[in-house]
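Shown here is one chain on its own, the form predicted alone, set out as structure tokens.
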Amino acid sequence: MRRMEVALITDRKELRAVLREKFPRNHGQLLPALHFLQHEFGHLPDWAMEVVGWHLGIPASEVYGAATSYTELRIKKPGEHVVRVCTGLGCWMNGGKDLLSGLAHDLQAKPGETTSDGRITLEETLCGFLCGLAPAVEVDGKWQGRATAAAVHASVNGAAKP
């Protein structure tokens, strides 16, 4: 599954509008905002973040302060395709850093980095809340638990085909 690209929204204004109608303008909505832009954008972009803050009527450095609190939410756009895998406890002890390491190597891209090409960001996360089916990995926001080097080469081969 290919995760969407391209945000419909693409200026300020526009943007501003669809947060007026999803957004009541309160201190309490810039999480709900912030996932918002993640799902739009993949990412959060700058000019989206201020324009948030514009809307909520919250300084910049706090949307941006709330942006860099929380792992599940990126400042820089990552790959076309998204590979996490969970560093937690359980998964760790359980094969996550040889599936971590192995990847990073057939990948040629370190944890937080994405491939030349710019197709497949490899990520590390500290909890995908699936210790029972350690080790766990996120492939384009689709967890595989109970994962094994062969099937994690599987779904990001299969994933970055064009």
Second form
Amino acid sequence: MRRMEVALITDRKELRAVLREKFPRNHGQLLPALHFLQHEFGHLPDWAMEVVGWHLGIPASEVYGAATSYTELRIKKPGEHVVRVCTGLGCWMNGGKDLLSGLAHDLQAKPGETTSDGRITLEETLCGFLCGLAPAVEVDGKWQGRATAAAVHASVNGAAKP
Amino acid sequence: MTTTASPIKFLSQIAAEAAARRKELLGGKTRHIVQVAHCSLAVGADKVVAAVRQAVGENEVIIVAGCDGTCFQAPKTVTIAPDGRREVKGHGVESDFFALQKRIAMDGCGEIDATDVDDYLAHGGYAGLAKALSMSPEAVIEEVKASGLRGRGGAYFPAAMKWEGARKVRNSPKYLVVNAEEGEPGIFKDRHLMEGVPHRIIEGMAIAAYATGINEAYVYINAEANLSAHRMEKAIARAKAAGLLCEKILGSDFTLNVTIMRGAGGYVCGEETTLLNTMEGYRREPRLRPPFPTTAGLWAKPTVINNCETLANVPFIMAKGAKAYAAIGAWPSDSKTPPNQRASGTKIVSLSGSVHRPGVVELPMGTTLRQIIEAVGNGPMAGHALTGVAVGGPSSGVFPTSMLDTQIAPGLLHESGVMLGAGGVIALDERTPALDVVRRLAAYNAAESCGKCTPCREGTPRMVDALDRILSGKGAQSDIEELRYLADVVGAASLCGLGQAAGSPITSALRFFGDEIAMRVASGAR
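Right, the form predicted alone is done, so what does the form predicted together with its partner chain look like?
Zooming out: every chain and molecule, the one shown earlier first.
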């Protein structure tokens, strides 16, 4: 998950044109097209998924069904920053558990929730493949190994500066 | 005009040119090798590269390599003086981390410039491909068969048998899919290979494709493995430019086009039929088998799906011969066991949890868990005692410390359902009791169940509920019975490997920690 950027594409017509240029019309292009949407919008807006379905000749319900089955694709718009704490076994036992509960307490948001000011979304991820550097936390797409709550707060605050 | 008889000659020519270029670049200079991988980036390897780049003198060069598997040392730099003196700078002490290791797939990881084709060639790269192209495809399959290579993704199906099956199918086009979807916690080996020696995977792919008569290959890479995808892309481009990929590979008539495809997350995506569904733009759900992918796979065409690690073993087999490979880690070592049933070669193990030296290690089959945890990992964290070891990820199980002398081998390690799987070894100490671990594994399986088949969808959460009741002291004898029953039913009736193995952690827990479970039930009943 990258830090949310301001979407350059704002309407259906424009998105159709971009899709036509980037993705040949076959079923196998669904996942690449959904990756493109997520990169562009930070999540998968309903209207954009409809346009993808129209372009690829796939019913919108099927696009939605496929999109929701993958863990890395998000349907809901996240906060300005996304903090993901790894709770794989290695991280869990080496401090990830406390890190997650500490961050949830500090941010007043449970895993899966966004802070009331819409600034930070806290998530739990099942593995960040950094077991050797546990505990691991991802802030706006950048992983931190041997992570501490202080380092996570610092990078969120640092990223917020212009 | 074709020059099919001379791939070896072609290779020796381009290898000589590559060596000359390397000499010109590196001759008499100090090399600063910075190990940059997904893991080390998380502890500032990019900053190390920037700092070294700024400080590098006239007679010095910087090489960006993958990681040699020493996660505990990241970020790590190795400086090699022109006279060969080495200086290692890193987070911890290397000591005898490599003593027990035997590097075949990971050979050169952390030493060679990850994507540079010249460096890989100078390291003996593409010799296996040249040899294969100078043989008939059938002879290549025979060689791999004699090596006893089994798939390293967890199922351990003999690689040559899969290739042979696909070769015989008369339907075209055929596809090769490299399964680099590493979705399970505790396992991080494929990305190390892609980040450290992407050319070896490309070489293995080309050999597999040649042996099976395939001209179109896909590399399916995990959604999160951005660096792996980046390095693979770069390596593919460089291999193409050097005449090692695409048309007329090494001057032969063989053509192979490679495309990279990115996944979107989910444990079940690594299951081969699910992976095909994903590539075709459907939900991440498995398909019924048969037909097997070798008969009807991607777009209903014959498809060979090999794990990344499997293919990384192939160049060694072709270059050094099947005998040299079968001699490594041959376990059991009695000569009566046919080679294809022996545990030949090495296995990459992702070592983590309560150890001083976590990392990615390549060990001969037959190495014991005790050796892995104590000799390689240097034992449990200070002040803690080892209480067990979780082997093989969420589809496998947990061993108590009394079972530490179990040897790693393809497939099942114990009748209780503990398998080597894709090779994760997580050392546990008293901070995380084995039963809690089993509960987490069960919860993971429940969360990751795709929901397509009822036994897995309904059974896995019920296993978690029963474990929760027992762990909270509210369990009854009937919960133990239910766990046993569910583990059996979900294992027997599920559609894919995830469901079929979802009961394994429970079965292993009932087998090895049965007393503890019974005690919890009894204390709760008071």
